[in-house]
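Here you get one chain, nothing else, as structure tokens; it is the form predicted alone.
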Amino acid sequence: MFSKIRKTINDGKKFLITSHIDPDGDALGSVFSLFWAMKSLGKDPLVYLKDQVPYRYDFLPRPPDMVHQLPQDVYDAVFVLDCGSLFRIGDGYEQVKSMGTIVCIDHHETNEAFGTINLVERSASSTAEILYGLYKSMKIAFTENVAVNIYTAVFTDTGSLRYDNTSPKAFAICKEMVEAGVRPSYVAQMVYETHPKERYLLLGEVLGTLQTFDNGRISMAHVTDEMFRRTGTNREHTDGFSEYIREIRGVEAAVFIRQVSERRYKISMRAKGKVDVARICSTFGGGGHKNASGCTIDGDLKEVEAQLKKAFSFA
């Protein structure tokens, strides 16, 4: 399973590592851990992320020379991690196709297998879980830099080890990373307990937009540019808001709508029941997992809400 990727790494020297826009814990932990793993092998990796690292993940051991502009270079391979579609890495994604062999490592159910080499394990809790197996097969040591990133990726993508994707293997990986020196209380504090006051001012406004429909089975809330301006916040302060409205008793699926331009909205869906939000998001050109997916819809807010309600009426 890992043989082609091992050969690619062993035979090469210069690698580009990237992931999707608006990176989450799994994207960052996967990218950073692979960087440190490659460095331990004497390789020359470079990490490119279109967006900055969100404040809650500032504690992760990161590359000292990470870039946010797509480099103009050629590599032995380009590793695209935790991405179901290549366009998710941001502007310039078409250019990546000519920069080297593309290695896609991912766990999303809607992955399009866009790489020259594709390692997609849809049953894995996270992309980091797949990388853990790769590292074990290559006998890479779980140093602090690798272990903290792997632990954080698995921990966050399983919702603190409480989502349906939390498997015995996910627990076992976290256990091994703790044995390698990771402090669970520190990771949990940094990820979940270090928010600025402004985030809660924004959350108050967002919860004021809360509505439910389909007999309370679906919850929906939104944030607009004006709400960001009033509270002095931005998109990274909304991370996790969909979880708040998913936790409502009786809710099977939560929809969080975030304005990204005058007539464009980013949709994040989270489910805990029988609703397949990946299937719903796919109707709008998005995707992800059955219980966690996203998409983008154009129109004004009322139109977007109406389209979403119509889509759920067939779910």
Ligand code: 5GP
The other form holds:
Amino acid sequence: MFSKIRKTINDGKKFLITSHIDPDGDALGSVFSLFWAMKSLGKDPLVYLKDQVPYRYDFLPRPPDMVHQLPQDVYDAVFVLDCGSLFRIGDGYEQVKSMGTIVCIDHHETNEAFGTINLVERSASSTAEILYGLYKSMKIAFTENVAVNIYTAVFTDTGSLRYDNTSPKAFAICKEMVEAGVRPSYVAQMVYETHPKERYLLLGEVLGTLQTFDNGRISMAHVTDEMFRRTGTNREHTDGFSEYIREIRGVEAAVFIRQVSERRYKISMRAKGKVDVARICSTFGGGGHKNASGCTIDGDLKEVEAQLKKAFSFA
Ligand code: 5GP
Ligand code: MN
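Having seen the form predicted alone, could you now give me the structure of the form predicted in complex with this ligand?
Let us now look at the entire complex, which starts with that chain.
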């Protein structure tokens, strides 16, 4: 399974490593861990991420020279991690196709196998779990830089070891990373307890929009540009909001709607195993996992809400 990728790394020197826009813990932990793993092999990796690192992930050991502008260069291989579709890496994604062999390592249900080499394990808790196996097979040491990134990726993509994808393997990897020196309380504090007060002012406004329908099976809430302006916040502060409204008793799917521009909304869905939100998001051109997915819908808020309610009535 890993042999082609092992060979690609061993035979090459210069690599580009990237992941999706709005990077989450798995995207960042995967990309950063691969950077440090390649460094330990004497390689020359470069990390490109379209977006900045969200404040809650500032503590992750990151490459000192990461770039946010797609470099105009060629590589022995371009590693695209935690992306179901290539366009998720952001503007200029088509250029990447001519920059080198594309290695796609991912765990999304809706992965499109866009790589030259594809390592897609849909049953893996996280992309970092797949990388952990690769590192083991290459005898790469779990130094602090690698271990903190792997731990955080697995921990956050399993919703703090709570979601359906929390497997014995996810626990085993976390255990091994803790044995390698990761402090779970430190990671949890950094990820979940470093919010500015403004985030809670925004949360209050968002919860004010909460509605449920279909006998309480579906919860829905939204954030608008105006709410961001009023509370001095931005999209970074909404991370985790879809999980809040999923916690409601009886809710089987939570839908969080975030305004992106005047007539464009980004949708985040979370489920508890009964509703396949990846399928619902794919009807809008999005995707993800059965229990956590996303898509973008154009229109005004009322139209977007109506389209979503319609999509769920067939779920
Ligand atoms: P989130 O709601 O946290 O942004 O995303 C949940 C999951 O769905 C993540 O695994 C993310 O990669 C995936 N996802 C979010 N938005 C999109 C999208 O527009 N298209 C696809 N294919 N996947 C998405
Ligand atoms: Mn992931």
